[in-house]
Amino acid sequence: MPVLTINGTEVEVDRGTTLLKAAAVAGYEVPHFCYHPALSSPANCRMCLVEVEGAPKLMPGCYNQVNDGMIVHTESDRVKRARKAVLEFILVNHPVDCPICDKAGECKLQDYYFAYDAQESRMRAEKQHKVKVYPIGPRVVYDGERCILCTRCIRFCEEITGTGELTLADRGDKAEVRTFPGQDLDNDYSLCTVDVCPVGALTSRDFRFKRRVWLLTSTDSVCTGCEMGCNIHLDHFRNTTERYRPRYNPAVNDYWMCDDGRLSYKALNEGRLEHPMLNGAQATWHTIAGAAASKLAAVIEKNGASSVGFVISPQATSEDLFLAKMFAETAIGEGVRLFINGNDPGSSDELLIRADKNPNRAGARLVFGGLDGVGDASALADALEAGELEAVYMMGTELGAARGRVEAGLDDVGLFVLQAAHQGGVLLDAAHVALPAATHAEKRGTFVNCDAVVQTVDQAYPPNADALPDWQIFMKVAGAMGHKLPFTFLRQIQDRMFEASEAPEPEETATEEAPAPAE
């Protein structure tokens, strides 16, 4: 393998190797706007540009691959002065409207400015004018003089997506990113583009002008829209969560995430099941444990176990649905009727998306030994048609198809318990006992995808209002029941769990930065 030497230091590398990477390797960070680490790399903005002894010019890092005893400078003064020309002339028509860019504080170009520029323009001469605010898609904006024409959208369409859709037009300081005529910015995938853009030229529609991105708080978590699991950066501001962004993963999203996952985020703020309910009425948590308790032993008493019907949910976390098993074996009891709901499926691509919209199906057939056995919302509405069912104890609110029949069937119950962090219209209405549980941003957990690679959650922010984790309020109904479940941390629950399933412990690559020629 090649060895050289970097501002000093010896560094060993792969042949092959991209001086920036090499850099990288070294622990130093070459500056660059075209380059990305999952693109192609054009070297066009020449913002990368660093020092080969013994070469007539500066090389782009992107670019040139490394050679055995070549010794590199990416600080030198001759280097800097570069980097400074590059960066006026990049800023000579741009606007320079940091104060109102939604891009401020995540801007690269903002950061090399104060870097390696830090000067007042020269330029006297009115600045080239383009187009403004023009909805290049229908969740993404352009600005055209903010754009420095790196192409990491279009390579992103080109590369990744494999649509196409954007291209340069004119020449020149004219030059902009447009679609091709007919077309829009419209791919399952497109904010992206917004993520690679390492300037303001793309803003998202959603985000924009919403909050100032340092206001943020960041936390690492996974995307629940389907069982891919897509690693993300759960952005929130006073435990309201205000958007998502992927997070760097090889092992299951690499860098990206799709649109409909990313802006799934919205479902965690609206309708709320925020108090302990009882026949409608607000009550406290000691008073509903007893209530729930006092009901459901009620009816085991007097039809038994299988009359019974305890519905688990594949947008829990591991955790949460052990607890639902051990609440289910030892609270309710032997004979005990399963369900399962969940979201619909839904479409599906060969990159990330997947049919299956519930993030932890895969969990729940590790937590209970597969899912035979176990009846879809169709069979529980067919159940309760049926007259088989005198309770029904229900995680979440996702009912799929099968909803308008369920919600029919639980008038003729004489127990509804809802446990769920939303409220879900006609469910809430019909539940006798309702217990608010927090959603993945609130709580600590694992999940497992499609690919049976366990992922860990962080708490983002307290649960709302009187909201609990699922696996918490199950200790509580079964302590009022006579039952105590032996767990006071979720880490006595997982030790507990990841023996009793077999499955791994979740992987380091779930919680793996990039490298640092990200951006």
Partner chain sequence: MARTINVVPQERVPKTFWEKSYVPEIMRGLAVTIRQFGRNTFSRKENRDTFTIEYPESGTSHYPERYRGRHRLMLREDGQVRCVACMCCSTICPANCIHIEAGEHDDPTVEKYPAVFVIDELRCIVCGLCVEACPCDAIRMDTGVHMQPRFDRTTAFHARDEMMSRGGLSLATKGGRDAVNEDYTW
Second form
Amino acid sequence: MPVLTINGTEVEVDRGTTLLKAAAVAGYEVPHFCYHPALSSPANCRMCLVEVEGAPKLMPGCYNQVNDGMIVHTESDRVKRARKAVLEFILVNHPVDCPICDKAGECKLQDYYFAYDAQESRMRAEKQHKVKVYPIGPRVVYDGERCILCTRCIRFCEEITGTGELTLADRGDKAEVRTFPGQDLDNDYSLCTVDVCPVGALTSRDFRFKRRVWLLTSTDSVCTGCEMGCNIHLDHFRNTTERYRPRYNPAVNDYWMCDDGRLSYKALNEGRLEHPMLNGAQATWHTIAGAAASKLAAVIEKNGASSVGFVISPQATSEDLFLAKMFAETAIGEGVRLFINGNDPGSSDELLIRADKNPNRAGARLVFGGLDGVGDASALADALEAGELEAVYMMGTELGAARGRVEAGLDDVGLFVLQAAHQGGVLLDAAHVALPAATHAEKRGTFVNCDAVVQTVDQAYPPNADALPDWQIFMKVAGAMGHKLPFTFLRQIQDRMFEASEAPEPEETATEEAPAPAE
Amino acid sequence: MPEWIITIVKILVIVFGFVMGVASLLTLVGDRKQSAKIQNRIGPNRATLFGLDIQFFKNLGISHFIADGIKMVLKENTIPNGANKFLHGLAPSLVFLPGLFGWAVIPFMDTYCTGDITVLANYQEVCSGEEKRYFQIMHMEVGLLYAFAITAISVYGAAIAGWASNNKYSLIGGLRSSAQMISYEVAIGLSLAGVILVYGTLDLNEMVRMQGHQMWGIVPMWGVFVQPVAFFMFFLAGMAETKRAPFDVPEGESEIVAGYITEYSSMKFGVMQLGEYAATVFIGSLVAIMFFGGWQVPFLYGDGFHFGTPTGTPDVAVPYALIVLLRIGSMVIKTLFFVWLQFMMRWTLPRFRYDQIMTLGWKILLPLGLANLVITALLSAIF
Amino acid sequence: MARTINVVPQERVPKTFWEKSYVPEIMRGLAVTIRQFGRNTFSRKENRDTFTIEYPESGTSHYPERYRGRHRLMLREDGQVRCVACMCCSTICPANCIHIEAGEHDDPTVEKYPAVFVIDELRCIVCGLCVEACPCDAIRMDTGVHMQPRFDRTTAFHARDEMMSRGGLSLATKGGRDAVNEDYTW
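If the structure you just shared is the form predicted on its own, then what does the corresponding form predicted in complex with the partner chain look like?
After this comes the whole thing, all chains and molecules, with the earlier chain placed first.
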């Protein structure tokens, strides 16, 4: 393997490694705009120029591969002068509208300007004017003035999605990114172009002007849009989730995520069930746990546990499902009818989108040892219509196509306990007891994705209003029914859960050991 | 008129008319306006009285004062969790009431004489008729002892307030204040021992009468002239007793919040504050009585002004009614002056450190008082 | 590396007996306070040392140029608000009193504008950091008008249009050039 010296540090890397990656191994970051680790390298921005001894000119680090015995300088005066010149050249036409620009705060150009340029503009001529708000796609807006023509978005559409809608139109300082005639930037991953854009040229219509990025706090989480479980940065501000950004995980989603999943954060903030409700009146946790317990106990005593329908949710974390299982087995008792609700299957593709639109059906399968005896939402509707159920205890509000039938059936049920993060429209009205649960942004937990990758979500902010994580609700209600569940911390549940199932424990440090290559 | 009605009238006029009036006015004039003047400010001058835009009242800040009082009463009265409710409520009274009880023995004028007054050559006034004590609530031979016995009770008030608040700051404040007050009571007692030796009585009115005498026919025999060291000590220790600046270590924003008053709100807080002001007035009146001749006006005797030997016809004859007024006025003005002076001291001096206070009390005032007592006793024995 | 610390012994001036006794010093202090008290109480108004300024009767002409008063929002030539809702002010605000909701402007050259811009004057600590942070000379505190006391808290929320009504024309460009102050020159 070639051995080379970078800024005096000797490193040994694989043949074919680029200078930029080799410098990263040596511990030096080489600034770059057009290079992206998941895309091809056009070497057109010239920001990553490095000095190689013996070479007459500076070489783009993202493109040139290492050779044995190379002596590379990435921080020499010559390199620094070149970077300054490149930045000055880019800024000839780049408008200084950072106050307006959504990218300000996470903008590569901004960061590099302060790191390598930091001088007042010497440009006295008028800047090139282009269309500021160009509707390049239904979810993305393009600003030609801000574009530095790195072509990352174009390469993304060619190489990752394969849709190839984008191209560069015109030349020189008139060049702009455009779609091919008759096309829109309307693929399922179009918002990833906003992520790869190093400046604020492509902005998300959804997030546009909504919040300055420096106000956001980022928490590592997992998208719950489908069973793929793409890793995300959950960006939140004042206990409200503002956006999802894909988080690098080569085992699951690489650098990307789909638009539908990205916009699924909205459900975290809307239509939330805020307080415990008892027959439509607001109650406290203390009274509601007792009321739920006594009502449930009355039904079980009268008609037996087999008259109780217990509906688990594939949207819940594995810990919640584990507690749900314990609750159903101990508090309700043998013979309880188990059902599982969840969103209906949707579209899928080969990249990231999976048909099952629930993040943890695999986890439910592991926790319950297979879902063979567990009916789906339409089975629940059937049971309700047949009058087999006296009481229904339901986690979550996702019912899919069977929603109408279930709602109609719930009217005749003697006791309906709804334990959900959302009001679910009619479901809340039908609920005799409603228990507000926390969303995955508000609790810690584990999801198992379709490829059996066990992934954890972190708590981003405390639960909304009176909400509690599902496992704590189960412990409350079970405790009120006289079946104390012996847990205090989530960790204890996890220990028991991983003991009981064959699933491997998630390696929480996995991403830390192998840091994501700089985007 | 029955005796008890007269007593009630006296209590009303002296305690509620004079003491309370002055003490509560001090919260305004003393604390706000006087400090403002000293510090080149204006002080409160904005609030109107019932919406009447009268510049005079606005400038005096009267409405601020009234609003302050109303605010005190209307605020929520809170008792901290875990506090002893009974003692928490008792403490303000223990702080406040001694300041009022003490006034029972303060003479605002000599006994009222129904007949004629003859002044003897030794400056004694002899009344031919009945002597009525209209200007002193209660006549007591040991008035001075009574006054100090009563004021000593306020130590309990501070200590109990500190303990009953269930607050560490209050407790420390209460401890500090009780330590300070007990230390300075020693100094006060010793300083007065000299005074008692000189006048040979504990009756406050008798003491004032003695101060009508003149030394060498020209200098009134006021306490400040015969016992200057005692005056200095008493004034200092008296200020320390009232717990006001520069001796205000029981309170301290940065260290212990408001000391033993921290957990008091509403009128309980108000009463604590009023208690301090009432004590200030009380100390002022005692200084006036023991060291500045109380109700005495220099050269004014029972029948008029005598410049020289007081026998025979007065140099300037004054009707008895006017003499009564002059003497009451003299007492009131002297009291107010010393109250004013205490406030001036307050705004002049920075506060002592706690160890300095203890040093001053035990290492300076105590030996000084002992020395003063010995020297006074020697001199009394010689002359 | 060893550090050398230079200690310079200071000669303390020994106190005289009278200084130790405090009495003359207290008298001197009392003389000062009593002199001030007398001068400010009994002498005529013009001879007093009082430096209190009675606002609003006395006006604000003696205020320094950089005095910070009520906020106002500056205007463009066409009368629209200069603010571009960059949130720099609300970010820097130590009291969290500025609430801005950005909107998409019809004019693509403006692009972003504050659909909602509210300052909570109850929370505002009048530090002026918002003015310093503003890159557009859009917010100023040069009205010379104090924060007013009020009976109703709802009146403490100064909305965009109210602050624009106090605002004036600003043609400031990058670096604060041309930022003239033609109104509110008190």
